[in-house]
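Only one chain comes next, encoded as structure tokens, the form predicted on its own.
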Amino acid sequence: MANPVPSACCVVLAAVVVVYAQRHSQQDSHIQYERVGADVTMKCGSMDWDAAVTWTANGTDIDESHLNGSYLILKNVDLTQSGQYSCYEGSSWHLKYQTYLRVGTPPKEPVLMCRSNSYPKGFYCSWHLPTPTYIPNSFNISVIHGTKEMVCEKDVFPKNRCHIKYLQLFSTVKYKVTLTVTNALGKNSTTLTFDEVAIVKPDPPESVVAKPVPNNPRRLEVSWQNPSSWPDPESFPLKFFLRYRPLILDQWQHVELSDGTSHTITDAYAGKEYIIQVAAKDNDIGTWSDWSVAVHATPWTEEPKHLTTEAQVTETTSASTSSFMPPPTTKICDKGAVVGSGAVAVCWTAGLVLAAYGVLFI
């Protein structure tokens, strides 16, 4: 007769697997959005109010104090309560309902900015929310020039920016740009109206270099390049604004330059390190760019000369001579310790030998 113990074990194991599969089933699953601070009530699918159920949050059983019959009640929810909520029937653990709770906020008025850094090709608009919503948002932007709606081609990166090509230069008709943001809890919008020349703002100058001028302790040579995003500097030339200061001071000095991409500073403090930046602007329209990346430079300084004085020579010679002086003869022969004329003779002989040795090195 076959042993019934293994068969019973298999039955128990199969039951455990079924319960696990039921608890992790994705049936009747959806996403539920709720505002921060709201009171949330969840029903256990089609189960009656008085049915025996068990609720879990992210796989952890929820205490019965949060239940009203078979309903789950969450008071004043916050962001930490976002997650997957599941409801199971009684002791059978049949999954009856499952939802993913997303706690967040409706969007506030978005921040919209439009700028032309590649005039006369076109302009771009970018946007962001002043505070996070913690749930997905969608943005829709419309651009109208007069009565015509224009296409705003969205960038792959960054995602919150799009570009518009100018259809007509030097137009006096205003542009109207409207941005609408929407999520599951609400929506908001903002609108900008502007002339094309009002949003012209180049990128900062590039490759700014500052270096000392040889043999000129108060001069620094500064050079830079037009921003690479400015498409036609010959037809639409830029002017520049240079600012500089020594690191030991907080006050800037300024120079406005109508042409060229270099300038020589002639009033620098000798030996002091300087910080230097450059901005750019179209000659006739728009506003100044942001400042370029700061560069540092120190005016030329003369290398100090190392002179040897007569006193230093004398001191060096004396030190060399004294190093070869013989030790006193008294160190060789202690008269108090010598007994007899033979010992005296030996002392005198040793003294003469050492004296002669010293003379050879003078």
The other form holds:
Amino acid sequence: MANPVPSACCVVLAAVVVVYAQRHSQQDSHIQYERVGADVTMKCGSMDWDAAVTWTANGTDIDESHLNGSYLILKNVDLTQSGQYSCYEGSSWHLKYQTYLRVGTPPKEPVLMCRSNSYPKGFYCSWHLPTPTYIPNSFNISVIHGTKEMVCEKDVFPKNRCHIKYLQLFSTVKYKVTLTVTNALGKNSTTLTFDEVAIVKPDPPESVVAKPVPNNPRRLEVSWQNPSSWPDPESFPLKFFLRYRPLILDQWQHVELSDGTSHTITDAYAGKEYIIQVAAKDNDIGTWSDWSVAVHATPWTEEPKHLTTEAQVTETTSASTSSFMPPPTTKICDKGAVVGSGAVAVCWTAGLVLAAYGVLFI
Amino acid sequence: MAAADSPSAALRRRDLCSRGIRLAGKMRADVIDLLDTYVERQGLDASASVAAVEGVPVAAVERWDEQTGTQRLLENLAAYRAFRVLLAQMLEEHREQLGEADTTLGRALAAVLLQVSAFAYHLEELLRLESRGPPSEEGAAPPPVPQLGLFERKLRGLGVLRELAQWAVRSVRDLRQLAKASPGSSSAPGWAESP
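Requested next: the structure of the form predicted in complex with the partner chain (the form predicted on its own having been shown above).
Let's see the whole complex now, leading with the same chain.
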């Protein structure tokens, strides 16, 4: 006698396949875009108004209160109502209609910016929307110089940027850049008009380094490099603006430098940690870059000379000129705090007492 | 050209380029100030678009980096000689129009005219150093003064000054390229070009 179990399984499997096929036959599936706040009416394909149907949203049955006959009515839609809507014939559960509802907004005026950080090679424009639309958008940019339309090569990443090569230099004719953003619910655009030199703004200087100067308690040596995006600093030299301040003060000191990529600060407060930044600008045109990454440095300080006493440990003669790690004994007998020879004796006595306590209790 | 390549000639060339860069930089600053004065005194909108003005040398250039030193000097010289004539015409028209009533603009125009003349002379010196010599101006008739209404003349003046400001920027760049290029170099932006 044949085993009935495999046969029963086959029958069940076949039934499932048939039902699934029926449910997804004759489907009419597409994407539907609607504005936030709109009232949406969905028809169940070619079904009559009075046909018995069932609507689902993302697989969940929709209550009949949202139906007008076989039409699905969604009032004042919001973003949470985006999803897949399906309509099934009442008794047979045949899928009669399916749509993907995307609720969104038409685009607001886009924000467009153009800048040349690689003069005289070219410039780039980048853009974004001030608020999301929640549906796909497409962007089209046009660049016109006089009567000539120029090509803006789109970057692979980020996607909202493109580059234009200068075909002419020293032109007084302005560039006109128009960006249009379009989606299924509307479009918007913005235009920028500028001349060649107005948008020139280098990237900040790179590799800023600040170091103390040995045996000079008020000096800091600062060096930096031209931004790597600036293609020809020899023919198009940059000038620099350096600012520095001790961390304990808010006021910056400024120095403008017309050539070279280094500078020595000569008026630093001894022993104080400084914060230093550099900015760059083309020597002749455009605007200043943003400030570079900040670097910190403290001027050189002399190591205090140790007095020889019975409690004195072996003197270490460090050749280090760094002022970042002063010897611990200076915390107690800070030279800066000394006002007379009597105070020196009191100071060292206190140090010896503390050292003795340390030996006893460690 | 042995003389052009001698060490003293190279030093003189570098010196002339450095001084020329400073002259052009000062000239540009003064032209920008003059532009502000001109726009204000002539009652114009600073952002007004001016179509290309006939007879005004255009600073815009394609493949600027591929130009030879001689090309740069010759183009610069031709431009500043033309500006010398244009500015003289503007000054004359200004005096006819206002007499001595507006000395501020008149003085500013005259000062820039002087700088333009000095810069043209400087460029001639550079060309002489190249043993090429500047092209002669003799026999070249000045361009006819176009018959324009008052407003058109004002706009034309605006176009002249804007283009002059751009030329001043270009001249700084050109002289920097000249100073960079070593004499007798085989690289493209060199001094000499074969006849």
